[in-house]
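Encoded as structure tokens, the following chain is the form predicted on its own, with no partner shown.
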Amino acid sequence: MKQVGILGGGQLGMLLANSIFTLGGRAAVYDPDSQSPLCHHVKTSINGPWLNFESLNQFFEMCDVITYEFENVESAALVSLEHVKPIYPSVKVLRTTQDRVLEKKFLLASGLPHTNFAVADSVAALRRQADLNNYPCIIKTARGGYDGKGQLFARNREDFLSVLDNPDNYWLDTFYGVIEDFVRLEAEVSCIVARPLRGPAVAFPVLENVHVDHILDYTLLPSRIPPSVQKRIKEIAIEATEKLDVYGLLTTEFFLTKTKSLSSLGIECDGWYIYINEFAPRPHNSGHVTRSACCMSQYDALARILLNIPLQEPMIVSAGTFCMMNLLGDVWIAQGASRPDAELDLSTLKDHAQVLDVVIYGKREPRAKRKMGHFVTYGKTPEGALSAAHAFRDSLKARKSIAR
């Protein structure tokens, strides 16, 4: 029985492990945190720092193949381990996608659509860029930014300089990253591509994503984007996967606008302009919905690749719309269940027949804006699915419980 080693023990790894088990494999996890969700679900786990070569080598030796569930794994520690066991996607892919500077340079060199950017390696370099930027713009760190972290928005030159002078932004003292042109969004979408070691890549249906405070709030499948634009997005996502030489999963996040930017390299399709925002070489938060909506989920697809099982076209299983909505720690806090290991009161679920799937990740400490779970609803229309999702989440927030 093949054992898959997963670097990272969060919810993405937990759901991937479920698919591995279902397909007859075993899963092991390496994570610095012994309390991470996946560590509670597998027999084999090693807890150690990401840069502990001895612990990582021990983990690699006990597995047949390795993957990772997020990009914060230190690629430097994995370079010398690639010869021990295969890693999918590769360390080269991880290194590129965990660094916004390398990622942007890859997009430019590959001729893929992207917003205009400049690289800066210090506050002094940022200041020199003040007169060269197109405004509005966004300052982004090269490493570690997610859910809006490591990003600052500037409306104009004066705003840009005030951002640099703000003492609260002390982390800019060691800045290395990019300044990106801001585009006025019509929509944000993602497209997940699964590429096996043998055979053609397959693209999942395009996912429509809506963020609140830079955190994904909900995903709709199918998206409300015109079919011709969706087709072009899938083509670009497959092209990116092949040019980046990914074996495994690659999620490509896209910005869509109807306003042409003279300085940015977008692709036009039927009046829409398509830009790649960034890559995630792993299962993606938006892809949770594929567990209910598609004949093969994103987790199933990666598990099949790792276990050498053929892929199939990931078709939507029913007409209508599926909506995935995140459950943040705010919902626990609203119920009064804010202490460690507090349970969420799900008793209102009986009144919401449109809810198809609820997943609670098992993270110990509920915190505001922390992803603690998600659920999926179904409706005949996008409005129906979204309304059902809001109604269920609102009912959870209104449910006052005694933390247990």
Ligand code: AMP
Contents of the next structure:
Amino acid sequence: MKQVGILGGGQLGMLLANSIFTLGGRAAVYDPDSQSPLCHHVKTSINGPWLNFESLNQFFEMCDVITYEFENVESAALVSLEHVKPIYPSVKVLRTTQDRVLEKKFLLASGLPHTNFAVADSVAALRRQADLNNYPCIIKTARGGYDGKGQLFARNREDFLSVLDNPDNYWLDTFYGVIEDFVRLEAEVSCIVARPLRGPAVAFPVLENVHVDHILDYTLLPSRIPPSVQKRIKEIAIEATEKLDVYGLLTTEFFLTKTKSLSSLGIECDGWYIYINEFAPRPHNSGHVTRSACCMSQYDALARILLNIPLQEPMIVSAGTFCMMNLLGDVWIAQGASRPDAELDLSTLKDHAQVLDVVIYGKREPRAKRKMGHFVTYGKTPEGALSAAHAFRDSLKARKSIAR
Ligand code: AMP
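Same protein, the form predicted in complex with this ligand this time rather than the form predicted on its own?
What follows is the entire complex, opening with the chain shown before.
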């Protein structure tokens, strides 16, 4: 039985391990945090630091093949370990996609659509850009930013300079990253591509993502954008997977707008302009919905690649719409669950027949904005699926639970 080593024990790793088990494999996890969701479920785990070669090496020796479930695994630590056991996607892919500057340079060099950007390696370099930027613009750090962290928005030149001078933004003192044009978003979508070692890549249906406070709130499948635009997006996502040389999963996040920008390298399709925002070489939050909506989920696809099982075309299993909605720590807090390990009261589930898949990650501390779980609803229309999702989440929030 093959043992897959997963670097990172969060919810994406937990659901990947679940697919590995159901396909006859075994999973082991490496995560510095022994309380991370997957560590609760597997027999084999190592809780070492990301930069400790010895403990990483020990982990690699125990596994047949390695993958990762979040990008902030330090690629430098993995370079020499790539010769110990195969890593999918490769360390080169990880290195490019975990650094926004390298990622943008890759997009530029490969002729893939992206927003106009400039690189800056200090706050002085940012300041020199003030007269050169298009406005509005966004400043983004190269490393470690997620869910809107490490990002600053500027409406115009004055705003840009005052953002640089604001003492709250002290982290700009060691800035390395990009300044990019702000896109007037019509929609945000993602497209997950699975590429096996042998045989063609397959693209999942395009997922429509809606964010609140830079955090994914819900995903709709199918997305509401025109079929011709979806087709083009899938083609671009497959092209990116091949050009980046990904074996495993690649999620490409896209910005869609109807406003043409002269300075940006967008691809036009039936009045829509398509830009790649960024890549994630791993399962993606938006892809949770594929567990209910597709004949092969994103987790099954990656598990199959790692276990050498052929892929299928990830078709949607039913007409109608599926909606995945995140459950942040706020829902636990609304229920009055402030102590660690507090269980979410799910008793309203009995009144919500449209809810298909509830996943609670088992994170100990319910913090506001922390992703703690999610669920999927099904409806005949996008509005039906979405209102069912809101109704269920509201019912959870309204449930002021017993002694906690
Ligand atoms: P990111 O961390 O780059 O995925 O950005 C988080 C969110 O901020 C995105 O999902 C968008 O909603 C918004 N955002 C980031 N960059 C831009 C941009 N250039 N134009 C418009 N919105 C953006």
